[in-house]
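Presented as structure tokens, the chain that follows is alone, the form predicted on its own.
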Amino acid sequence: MRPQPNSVIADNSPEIADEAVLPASEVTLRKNRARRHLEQRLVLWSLRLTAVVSILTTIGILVSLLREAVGFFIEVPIWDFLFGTEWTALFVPQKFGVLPLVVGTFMVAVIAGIIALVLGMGAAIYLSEYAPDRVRRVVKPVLEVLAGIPTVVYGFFALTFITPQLQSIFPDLIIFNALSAGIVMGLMIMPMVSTLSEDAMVSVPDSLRNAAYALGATRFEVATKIVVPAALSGIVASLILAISRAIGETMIVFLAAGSRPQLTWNPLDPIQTMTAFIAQVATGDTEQGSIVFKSIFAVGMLLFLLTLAMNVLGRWVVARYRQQYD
């Protein structure tokens, strides 16, 4: 009879054999790849429900505005809320024709928007092209630090001192007005603006800097024709997440454009913005389940889709125009 071989010595699979038979190196190995393989499942896991704690908060907060929301368009027609023309939700007899909101949002917006891209892109094309890196490194920091400043602080400081400054331009001009309001969130948005774009340009590769230069083309010239247009999906995009970041911002307008909502492409005038009328109602005196409670649900909505439009867009802007280099 043929002899059976040993069962230790013919089942050498590493998989089956015992600790006890192999080297320790080997052992340690084996350890540990099974503790990084559990700290790369824990870390994948914890990832997971990071991304799906943000996912059920949009949800939850598209919940709760769409529930009051729809009993708002029950009492209120959809067209008179989207085209109507006077907002007196606070007053007898009460309409609720949104404009007056909407236009008082964006022109503070675009105000904000053109004092953005001026100053934004004047500090982006310096950092990038002209400042050293000394001086880069202090002055970018020190523009980051107004994205910190807390809002109401830009609301009083609209309201006490831009507004005065304004007010000797033009003397007839109320202490409540869309040009302070618009000014001051310009200020607010004009780091997000620099940084964005100014992170935009120092992509750029230097290759295309130095053929300019060595066709004869001057630094501005380089700044503004070769870097900026290879920049430019960049700096579009930054400036819709700006102004997308204006059109949510409620204390300075709440304490520098006034509470008139009002139908007017005027800047001079005091107006009211959707984010300040939501701020004046929901402050606990208004009754629960009323028409005018659930309006500030059906504003919100409205600003909802609004912000949500203009993420959008900007996420199309880079995806569209964005430039590789190798």
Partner chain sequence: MRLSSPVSIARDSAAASRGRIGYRSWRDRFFYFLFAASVLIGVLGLVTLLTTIVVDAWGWLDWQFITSYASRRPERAGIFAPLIGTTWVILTTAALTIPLGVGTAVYLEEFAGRSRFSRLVQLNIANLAGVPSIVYGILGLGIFVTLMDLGRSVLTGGLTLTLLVLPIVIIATQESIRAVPPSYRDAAFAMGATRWQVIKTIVLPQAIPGIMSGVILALSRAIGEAAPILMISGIVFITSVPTSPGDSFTVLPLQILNWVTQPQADFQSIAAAAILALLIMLLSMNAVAIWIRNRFQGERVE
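Bear in mind the structure is a predicted one, so any value in this text is a computation, not a measurement. Positions refer to the first chain, counted from 1. Compared with the form predicted in complex with the partner chain:
- The rigid parts compared between these two forms meet at a hinge, and of S54, R134, I169, E75 the residue found there is S54.
Mind sharing the form predicted in complex with the partner chain? What's above is the form predicted on its own.
All you get below is the one chain by itself.
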């Protein structure tokens, strides 16, 4: 609690005298004071209610996921779900082994992560160590525009531009493939890596850089041997958060990566991610209460837990390994 400078006078003011013997001005003053404190109490309670909304949101997510997922796990053993290697929810015989969806999700996320790491780190080092201030002030917001473009637009871009380009390199590439989605998603999450990494690099004190320069280091050596190691926790965290974003992204993979859940590590194959499966069921006319309908809640639960774990990990890395400079 912050110190409340007025609390001594306002809250604990002893009753000095009966109101009757006080001058009129003092009475109104007291009434005002009482009114202000009533107002403050009302405001405090309504603000507390708004804060409760965020807790209710988490509860709402858990309730809506669990309500149907429990029904799903009654019909499909959780073991078969987690370790099954075939996902044929929309065909007969139905099999609900989630591994193909998980592998598909991770393949796209890893492609995106590699692109975002290479481009994002390069951009962060350039902006923090090389770029003149004028360039940085223009380039940074331009890159951040990439993060603000709706994902359905990226999906369109993957289908109509990236995939045809890839097809000229790999002639027998099918329209829907993991690579195209991964590349576009890498472009989307690159500014996340570059912005967060650059923030971490900028906060490395100049005295460290100057010490290295004084020993005759080049800018590249200062960047890679001093700044990057010192900012490593921020860089790693930015990558974890960006990959978590990639795992939870829906529209790009729904449009560009295909809808064929198969256990493959070949990025040229069509695949299906967890999010794309959920979206596919939502676009069809699946009956509420059917096992397929329930399965999206089980997949959603897994997705929620995965991204939650990565976010907690990302924040833990920052908190645990942050270098403190004074």
